[in-house]
Each structure stands twice: as C-alpha cells, then as structure tokens.
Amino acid sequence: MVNYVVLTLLAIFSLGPLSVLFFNSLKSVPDIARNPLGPPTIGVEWGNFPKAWALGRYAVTLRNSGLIVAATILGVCLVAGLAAYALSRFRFRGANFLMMYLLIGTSIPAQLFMVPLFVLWKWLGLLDNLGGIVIIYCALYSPFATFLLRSYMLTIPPDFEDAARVDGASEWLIFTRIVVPLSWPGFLTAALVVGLWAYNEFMFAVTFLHSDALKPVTTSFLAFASRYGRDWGMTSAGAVIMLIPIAALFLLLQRRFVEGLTQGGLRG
C-alpha cells in the first residue's frame, strides 16, 4: 500500500509540469495571465502550435538538432567505445592517472573554457560550423559514455575474446565483431542519453552558432520573446513540439534503455 501511495506521488510530481504546460499550450495569453495551472476556460487555442511551428522556424531548428544529434552520437559512441574497450581490457602505465582524469573532466563547469574555447574556434574556422558544435559535445560529453561503457564491458565474461585470438583475430576485429554486439545495450543507452544531452543543450549552441540556418531547436524559443514580455502559449506549443520526438523515441527504446542502464552500473 506504501508503494503505491509513493508511486502514485511520484507521478502527480513528474506529471504535473508536463500537464501544465500542455494545458498552456490551448491557451490565449489572457487565459494564461488569468489561470496559469488548470485547463484552457476561455477557449481552446489550436492555432498556437502551427503559429510556434512556423514563427520558431522548427522545419529549420529540428533539421539541425537532428544532424547534431546524429553526429554527436556517432562521435561520442565511436570514441568512448575505443576508449573503454582499452581501459576494460587492457592494463597500461597511466590508466588509473587517465580515468582519473576523466572524472575531474566531467566534473568541471563547462562555462569555465567556453571564453578560450571561443577564441581558440574563431582561430580554427569553427564558428558557425555544425562541425564545430559537434566536436564540442563529443568532447564534452565523451567520458561519461566512456565511464557506462567500460561499466558495461567489466561484465562480459572474456572468454570470447580469448577464444578468437587463438583464432589469430586482431583487436580492431574483436572489438567490432565481438565486444560491440555484445555490449549493444550500453551502447544504445549511451546514444540515448548523450543525445538527449545534445538535444537540449542551448549555452554552446546560441554561442557558437549565429546564423538562423544552422540553430538548432532550442534556440526557436527566442522568437517568441519581445522587448516587453513573452507570449507563453507559443513558447509552451513550442515546448511540446521539442519534447514530441525525444518522448517517441524513449518510448520506443525505454525497455533497452533501462537495460542498459542497469546492467551499465553493476561494475565500476
């Protein structure tokens, strides 16, 4: 009976803001003004969606978020992959000193090189590059996809490795024919939560990128903020448009992404 009651808690507190800001989505502004928290009373207002789509330019915004995205993914999985495969199953003078390292990395504010960051890219030709944004998040977002997936390959038993090099295989082919498909279930949930990260990131984003074709989608949120105040229904049918995607694919993917996540941190 406890758990339920917990649960049942659990959910009016993670329900309730999604539910107040689908309601402020069918609203005008002065219903908004005249009830922030319950159901439209005024009259529902469907047009705010195609208004937030076509005023926050979302053709635009969720095309970039997309190849971001993508490529953030393929990046982080691509190197935190070789980077845990080595540090999992190899023993090396430094490696205790390097996932030392790692750690004080993902500790550190973000915000605390984003000036030299800045005069080092505008040096490099990457401002105003999705290539440069890219690099950025990979960068950042690297060591915990490493730290999950070494977590994850600790619990594959090695003897499949060993069996295939007394086959002769070289290491680039058992990591690709063996230790990947094996640890698909980290990988994917790496993929999902970097690129939820990647997704939602804005600080770089409106840093690093200036033009209006290269924003990503968190950036659409800009256009429904004048001199004088903000127009909360668009900005709230633009915070759903932005969430229908990353709610899809969860929960499409939420048994593996559990999966993995679970079985990830059973091993440091």
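Residue numbers count along the first chain shown, from 1. None of these values were measured; they are calculated from a predicted model. Note that the rigid core is defined as the largest set of C-alphas that superpose within 1.5 Å between two forms. Compared with the form predicted in complex with its partner chain:
- Core-aligned CA deviation for Tyr199 between these two forms: less than 2 Å.
- Core-aligned CA deviation for Trp232 between these two forms: 2 Å or greater.
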The other form holds:
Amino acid sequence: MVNYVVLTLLAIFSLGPLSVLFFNSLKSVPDIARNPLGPPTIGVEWGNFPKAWALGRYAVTLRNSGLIVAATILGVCLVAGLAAYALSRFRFRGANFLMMYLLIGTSIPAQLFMVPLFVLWKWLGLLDNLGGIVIIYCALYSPFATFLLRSYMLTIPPDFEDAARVDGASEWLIFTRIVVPLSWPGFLTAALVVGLWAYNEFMFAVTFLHSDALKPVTTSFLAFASRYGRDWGMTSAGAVIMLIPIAALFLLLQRRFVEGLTQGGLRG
Amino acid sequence: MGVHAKLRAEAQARAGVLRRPRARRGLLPWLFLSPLLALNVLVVLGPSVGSVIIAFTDWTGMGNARWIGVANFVRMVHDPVYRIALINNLRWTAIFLTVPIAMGLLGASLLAGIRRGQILYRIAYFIPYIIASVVNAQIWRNILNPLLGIGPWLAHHGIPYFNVAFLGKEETALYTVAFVDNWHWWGFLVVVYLAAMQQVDPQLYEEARLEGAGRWQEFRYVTLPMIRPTLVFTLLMTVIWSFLVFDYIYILTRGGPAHSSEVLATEAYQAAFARFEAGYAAAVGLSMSLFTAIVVSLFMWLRRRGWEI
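For comparison with the form predicted alone, produce the structure of the form predicted in complex with its partner chain.
In what comes next, the whole complex appears, and the chain from above leads the way.
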C-alpha cells in the first residue's frame, strides 16, 4: 500500500507537468491569464492547434524532421549492420581495439570536433543541408547500433550459415540473405532508438541548419516558442503537435523502446 | 551506449553459450567495417585531431591562423568564466550523482515490489525521457514563469517561498536547469534499475526474509550488491555526461544570468559560434575531453584491478 502511495506521487511528478502542457494547449489566452496551470475553465479552445500548425510551419518542419529521421535510420542500419556483421562473425587483429575506440568515441565531447566539422561542412557544401546533418547523425549513432546489432547477431544460431557456407555462399550473400533477415528485431530496436535521437536532437541541428526551409521541429519549435512566447495556448499546442508522433510510437512499441534505450540509451 | 550489450555478449561468449567468431585474416572484415570507419574519421576523429591543432592557434574560424603555443590554455586557466563553468560542471556532477540515482533506486525498488500496474507506472516514469529537450524546457518555462507560474499561484494561496524568478536569478538558475533536466532523466534510471532488479534471484530475498531482514536490509544487502554493475555503470555515465551537458542549459538560460549557469559546453559553444574564437573554443573542448579521459581511464584501471564493474 505504501508502495502505491509513493509510486503514485512519483507518477504525478512525472506526468503532472505534461498535463499542464496539454491543458494549456486547450486554453484561450484570457483563460491562461486567469488559470495558468489547471484544466480549461471557459471552454476548450481547439483553435490553438491549427494556429500553431500554420504559424509554426509544421508542414515544413515535420517534413524536414521526417526526412532526417528516415535517412538517419537507413544510414545507421546499413553502416552498423555491416560493421556488426564483421565484429560478430570474424575474429581479427584490431577488433578489440576498434570496439574499445568506438565505445570511448561515443563519450567524446561534441565541442571537441564541432568547430572543425563546421568549417569542413561549409567547405564541402554540407552546411545548411539536410544530407549534411544526416551524415553527422549516422556517424554519431552508428557505434551504438553496431554494439546493439553485434550482440544480437551473436545470438543467432550458426546452423543456417554453416549450411550456406557448405553450399559455397559468399560472405555478402550470407550477410544479406541470412544474418540480416534473422536479426530484424535488432534492426527494429536500433531504428527506434536512433530515430528517437535524430528526431529530438538539438545541438547539431541548431548549429548546422540555419534556413527556415530546412529546420527540423526541434530548432524551429524553439524559435517559434520564443517568438510567440506570450501565447501559451498556441505554443503549448505546437509542443503537443511535436510530441504526438513520438508518444504514439512509444505507447505502441513500449517494450522495444525500453529494451533498446536501456541497453544503449545512457545519453542526455 | 552499448556497453551493456557488449559486456553481456562477451560474458555469454566466454561461458560458451555462443559460438565464438571464426578467426579470419585478410581484408574482408575491414571491408565490412569501412563505412563505419570512414564516417567516424570524417565526422569525429578527423575534426577532433583538427581541434587539437587549432587549440594552439588564434584562429577565428575563418582566414589565416597564427601559432600561439599554449596561450589559449593560459588564458583559459585565468579566465573567471572558465572557472565558473568548471565549478558548475562539478556541481552538476554532484547533483546528478545523487538526486536522480536516489529517485531511480527508490522508484525501481518500489516497482519491483508490486504486481499490479507495474507497466503503467513504468510508462509514466519513462515518458518525459523520450520527449525532446526543447519541449520539456518549454513546459517548465511556463510552470516556473514568475508572473503566471506555480510560484505566484502558491503565493496567492499562502505559500510565499516559491515566488521566485527561478531561471532569472543567479542563485537559482543552475539548480533550476538541473531540476528540469533531472525531471526528464530520473524515470529512465527507474527503468534501467528495475530491469537489473528483475534479474536478481528471488530466492536471495526469501533467504534474507527467513533471516529476519527488513525492507531496508533487503535493499542494502541483496538488491544493491546484485545490481552493482548496472549501478556503477550509470554512475560512470553520469560523471562523463555531466561534463558534456549542453541542451537544457543552452535552451533555458544560455548560461546566464551573468554566467551563473555557464558550463564548459556552453562556454565552448559561445566562444566558437558567438565570439568567433575557434582556437580558444578548441582549447576548452580539449579540456573537456581531458576530464572525460580521466574518468574513463579511472574506470578501466579499476576494472583491471578486478573490480566487477
């Protein structure tokens, strides 16, 4: 019983602020001025959502985020899938060193490589370019996906592959026809986690994408929220629009998200 | 960051559960690894090496650079803003080594003890973690608003202590940002610790109970030792990540007011992209890596000395 009381208090701490956001997204400006934290009192103001959608230019920014997320997932799955295959199927000199490097590499501060990367991207024409940010995300998230997929591939029973090898199949054929199809749950988990990170990422997006036509939802929301800071109803509606896709996907695939994020998700 | 997955796979391989990879000479594995390596060299390794060189120049980010030796580092050591930022990173580390860890352990051990509703609570705690920093920051910016937020509301109802411009005052800015960041972080730790606790053999608890152990003793002498690898790992990541914190500070205060919530990452960022001191920014970034390197080496040294972490 005591358990439930404390757990419920913690749940209120966790969800209370979110419900304030939902309430505010449904309130008109005068309602918020009178009652900034509770549920709507003078009727529900649905109009905040179309207003936020238009003024926050969500049609454009959600499209940008969608493109970035999709391309990052594809890139990471390809790059990490190949690397995980090498690290799970071959024993070779340098494998341990490489894994150690990838492990440590994930905790290198971005501030160490950001400035030269910025200059390099400018020089290569990748600055203010969706492809440019996708390459960065692929590089940053592939090590995580490699470890995840490697540990997944290690659990696949060797029988199929041995049979294929006896038949003379090449490593490439074994990779594409046997190991990848058998590791799809691993790929799905990696895709969910990497997609979430790419959708929520802020620091590189704010640094490398400047023009309004290319901004993803994160950085454009920040600009939107500070520009229309007084209209809490509308900015809250904008925030709700932004978190709906993620929340829906999370509730749908909760177990897999949790599995992937707790294995590899110790990131801010 | 995959450490767990790696360690678990390693342990399984050692136990003979899994087949060990075949020995292989030649280029084939490197062929499979080449896209990963190329990306890493292009985005992380190459530019990092570039930074090590830039840190010894007066480069602005454009045009020519002049070699100035260790001048950037000398300036850094004497710069009061750098000192504030470093101290704030240490404060941040201290906060995140205690508050979210304690909340995570509390939530997880309570959750492990219930049957009904476990999944619902788990979802409730986890949701803030998956929401973008810009949204979480916006939620709390409204709640903590000095005119319309919870502070004035409480003051109106007779509790005046929270009627403070939390994000706008030098005394409270850093702690307020830490509070908001922690709000989205602790629930993640609940789920991590819960997963670890569910691996503990229930028989150990039964034995402890037979010997008359109370709840606290069970937690102290069964749960804590059994989840130690997970606990130590989260502590390690907390320390590393506390030196890298950027998003919430940049979004909520930009390091202000008057640098009171400045951390190394925001200082390096401002130097690079607002003040055009690429050389100095690289030096600050390099110092951040040094702290990370110290923590990682300490961790590896302890592991080599037989600590089971």
